[in-house]
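This document opens with one chain alone, in structure tokens, the form predicted on its own.
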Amino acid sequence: MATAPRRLARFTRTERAVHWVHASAFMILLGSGLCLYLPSLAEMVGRRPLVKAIHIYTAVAWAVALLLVVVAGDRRSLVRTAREIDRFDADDRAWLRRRRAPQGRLNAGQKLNAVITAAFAVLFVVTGFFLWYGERNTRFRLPAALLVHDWLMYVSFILFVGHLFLTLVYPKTRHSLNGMTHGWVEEDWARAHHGKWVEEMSQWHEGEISPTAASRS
């Protein structure tokens, strides 16, 4: 009888659940805010009041989501995350450059990928609280503001594309939605993309689990 691929955990509760509560989040504004942005969606859904609310309540709550889970979960993963991402050795340099280099858990796109990601929330942020405030407050309308909310708009969605094609439908790399799902990746398919990781774990002999704990996860 064949017996199940060995499973390495990849990714925390706490670590899906930031992913997922920023996923969320970023499709319903980027569909609202498209809504608003276009003429021709604009005029098919109507109700512009409605839409800009839907937008400007779904960035609070990503925010206070975002707040919540950090408070609520393991904050150690995701410091240790942190340090992952902004660590780029020899072979993260090789890996842009196109040259077969190890990877470990995160590979340098995915590094770079999640650096984007906060800088661009960052900046919608602080863009969007200023169109929001602008309206109120003229003193505080800066023309700048929706110029760069607005190209940081055509950029993530670019990203998001290409996030989505592999992550749905590259063979090579389609797999590694089961480490954001449920936590975890088969062994083999690790080794061959993230090789590095899996020595370490193999080393100190931690993130192993079964495919009866992975289930749970």
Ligand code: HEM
Second form
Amino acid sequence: MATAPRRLARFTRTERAVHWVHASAFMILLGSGLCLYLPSLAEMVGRRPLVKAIHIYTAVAWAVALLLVVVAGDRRSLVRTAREIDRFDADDRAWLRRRRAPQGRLNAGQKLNAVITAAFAVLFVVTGFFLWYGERNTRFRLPAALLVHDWLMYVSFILFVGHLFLTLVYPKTRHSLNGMTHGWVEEDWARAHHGKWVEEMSQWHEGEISPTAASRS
Ligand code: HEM
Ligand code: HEM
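The form predicted on its own done, now the form predicted in complex with protoporphyrin IX containing FE (HEM):
Every component of the complex follows; first up is the chain already shown.
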């Protein structure tokens, strides 16, 4: 009788909550932002003040929800993930040069995506604040704020489409969706894409090293 493939815990509940809070807010902000930006959409939707209010309240709700997840969730797993992303080793550099190199829980591309996502979130908030406050106090009206806000939107839209392709469409990588919904992935898939992570996990299970990437539920 065939045995079921082994499952490896990939993302904690807190990591998944951070991801889905961020993703949901991003999609509403993108949708409402495009209704403000594209004349054809703006005309079709109408009700500009309502769309603007949705955009701004979503931004506030997004920041509050993220804060709540961090306060109430497993902060240790978030710190561990941040350290993991910060560690850019020779294998990561080789991977970026399109060489075959074993990858950790997140590959070099994913680490870069995580850093860009975090940096863009800060820049969106800062430029968004100036757009909002500049309307109320002309001393804070910075023409560059709108330009930067728009450029952030273009770049993050392209990254978002690539991200959707890899996580929902591309057959070799779409199994990763399981990790972000249920928290686990199959060992065979993990071995093919994140060999170094699987090695670390198995060494830990044999009691050789501490569980840097393990103990995820
Ligand atoms: C996270 C915090 C954010 C804040 C505080 C914020 C705030 C604002 C404000 C105040 C405006 C000006 C609305 C107007 O007067 O018409 C605006 C416009 C816009 N926002 Fe955001 N926003 C945020 C995030 C985002 C994100 C994540 C996206 C897209 C991915 C986005 C896309 C847009 C677009 C496309 C416009 C229209 C710009 C234009 O008319 O040229 N925003 N935002
Ligand atoms: C419906 C929309 C989305 C889906 C289905 C989705 C799916 C996923 C999945 C499956 C992973 C885990 C990848 C793996 O384990 O190898 C992931 C990771 C991640 N997602 Fe999303 N995501 C979505 C939206 C977003 C949005 C809007 C953002 C940011 C604006 C985002 C940022 C990230 C980041 C930074 C990571 C970790 C690094 C990476 O895997 O690239 N995601 N996402």
